[in-house]
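Let's start with one chain on its own, the form predicted on its own, as structure tokens.
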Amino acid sequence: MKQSKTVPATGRKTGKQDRGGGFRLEDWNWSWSPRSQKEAGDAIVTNFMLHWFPNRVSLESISIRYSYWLGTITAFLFFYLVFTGVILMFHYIPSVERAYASIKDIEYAVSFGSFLRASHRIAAHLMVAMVFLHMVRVFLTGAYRNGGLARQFRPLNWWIGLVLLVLTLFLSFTGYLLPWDQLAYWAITVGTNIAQAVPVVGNDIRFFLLGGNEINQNTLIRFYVLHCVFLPLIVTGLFLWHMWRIRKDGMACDDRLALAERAAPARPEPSKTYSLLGVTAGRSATVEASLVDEDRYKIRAVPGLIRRISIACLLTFALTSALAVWLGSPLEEPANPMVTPNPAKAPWYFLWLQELVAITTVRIGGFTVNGGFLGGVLIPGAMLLWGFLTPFLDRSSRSSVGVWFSRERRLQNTVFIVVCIAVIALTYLGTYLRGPYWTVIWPWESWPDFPPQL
């Protein structure tokens, strides 16, 4: 009797019989490295790592000049520092009197501690930077607004992101105090002295994030919870959120390929059937494509996304690696509440607010203009309440989607682009051009040498 060829779970046909069953490589790594367009398909159901990646994606999608692979590089960073802060976690003493010491321990006599700080501390400023970018990106593509596909609703992605934004910077922020040195003692003193200047909660959010009136164990500790359990639960949550969002909604840039290639419908092949319980009289079954010709701009995801992903994930190692290496990481003298820093300044993410405070803080004769209300919490207040109303905001056509700077959106992009600016630049005046006093010292000026206020 002749002996039948054997189907691996794989689903392809071995060239000879397996002898003895032993382990097979190629077995095991079939999924991550598909030698044919069937098995790339099956990769994609069977993986459970892949099986939230489509089965094919378009070439503009996955192209660096789209979206510059802006999403995956935060992705990789939160990741990273949570791998990271695990590690620094079995080191840290979340108390006001080993905090600091604990740090020390772990800078100099904890083997590679001072890299693996250095590279946490690298990382959570890059996320910070990489999901403001990304942000950018989405916005100036257009690609908040719905492309005109079945069921898309892309302005909840966008405020899901938003909200991902805000919880990036307190997620920072949260870390800041943990070292308990002169900086970040003094940074968090600064940041919460501007949530006071909230109209009737101010005095009350303060305190809860203090656990107090004063910064002391109660306020290391909260911080420390935020910033090691309950702020990254959430952040996991929404970013699994926003990624099944961009499963069920798709690549702004796939619409905009779909309504130039959708100049014809497509014809029903005679030998399928296109309904089981019939067709409404009237109707024709015709199917349209979202892309009339799929092979000539899509590839399967698995090996061609997979790869990118790897290599993006890669060099964002390398070069956090990198700057790890070559900036380190800083730490002042103890926390001491009695010795004020001359300037004492807001974490660098906070300090185009502080710098709102200062600007909007006048003195007309006897009467002062509250900054803190102006600059801490109006102004910033306004722009998030825009960026949730953009997308109904915007009047643009659909052909605009996933285009960057397009015509019809140039007055939203010039609004937007001012405003990006304008922070950045207060950004800048606040860490490198603000001298004792809170004065302007500009670069041609000798930076005057003020001790501490005592």
Given for the second form:
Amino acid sequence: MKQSKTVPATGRKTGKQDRGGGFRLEDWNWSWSPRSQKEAGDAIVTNFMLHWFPNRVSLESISIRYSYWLGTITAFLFFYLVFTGVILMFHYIPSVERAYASIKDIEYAVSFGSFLRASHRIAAHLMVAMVFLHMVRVFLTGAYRNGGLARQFRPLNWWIGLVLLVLTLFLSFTGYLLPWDQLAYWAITVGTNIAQAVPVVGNDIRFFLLGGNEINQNTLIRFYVLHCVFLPLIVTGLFLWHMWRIRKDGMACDDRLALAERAAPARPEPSKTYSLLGVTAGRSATVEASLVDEDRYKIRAVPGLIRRISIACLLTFALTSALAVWLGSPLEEPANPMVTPNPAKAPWYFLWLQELVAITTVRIGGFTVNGGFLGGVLIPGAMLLWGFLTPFLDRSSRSSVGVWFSRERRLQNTVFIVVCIAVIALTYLGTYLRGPYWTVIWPWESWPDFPPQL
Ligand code: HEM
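In place of the form predicted on its own, the structure of the form predicted in complex with ligand HEM is requested.
Now the complete complex, all chains and molecules, led by this one.
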């Protein structure tokens, strides 16, 4: 921000006039181009948002080839969803009689309603995909482990992340029902039927989710409150905790740099002013800062990091908007419990589960062994358990933390990639290749014209 001679409109005295007596906006806020290290540090302290970031960040941690900015993109999509969702709430009516009509109004009568709805829907799909890819990158860089620095506990952030992943799926799932069209009604029917396969309490879980034995007004209002209030609040809280943990633990790729710096302590530079931020407990600011050859490996968070975050967010916004205009948002016939579509499919991110259930359902003679438990509960449950235990199962050395495809983690990386490819392949199979009665229809085969099941 360039120097400004404007007097504040309020005429309020800040007590922060610069030495020349003029008013500078950065004294009130923060500067894009601080003129000294001290000013850069002060810029962080005076701005609430920037308490999240250290004064300086390593070039590696902000390089695209380390994180691909996937966490940042996920975070942007979440807040964009909150923004577009709140506007949609002004028009949407969570009643079985009026929900479909209110969505039609949004689609055809409200100014920019169609764009808004499509943006919300596309951002939700993208968020599911991005949070999955973010988890993949964290796994493949071994960023769930401590790198040997004091006061680190990275497994906690990995677990918070896993909960965020599950909540993201649930957030999207609860939103699916709201248009109250055939797609919504039957996707939720299939989805909640999978939950029913949990032994002993399966029926209770389904009853709890639906607010009864079938999808009706109770379900709609339940999903509405979960989708618009309850889940977004929990995700926001966990996201803030996630960010705070990163601030405390540091980015995994920085561990080696920090350890190397400690191994070769430098003398404090008398001409340099150090900021208090970024100091770990138990060391003085001078000693900690003096170990860092900052100019070589790091840049200032303001403007370096902020600028990159803004670019990542703007590009994501542009992509979401372009897809929203291009693809729009589907709206089928109003929900009709009497007409079952054939095939009835779960939302795409649960199709791998639906596939697992179908594959593990076997017919022996006249008997059918239902795969609901094996495919719908046991296998995904084991995967989740593996996820939670991951930080403890990893025996690689600390020098491999924050390194993509480290040779020391070859085995678990291979297993993980195979599992991910299987999930993606099953999702593809369920989305594009399953036809009526769940038969496989290859792209070169024509789709048989079955009447809906009455
Ligand atoms: C709503 C979902 C999530 C949001 C908004 C989010 C956001 C972020 C952001 C902004 C970062 C900073 C680095 C980057 O941009 O990649 C990050 C890092 C991290 N995330 Fe997430 N995340 C989410 C879900 C997850 C999940 C599902 C996991 C794993 C199961 C996870 C584990 C981690 C870990 C361990 C780090 C530190 C990475 C490192 O030190 O290199 N997060 N997250």
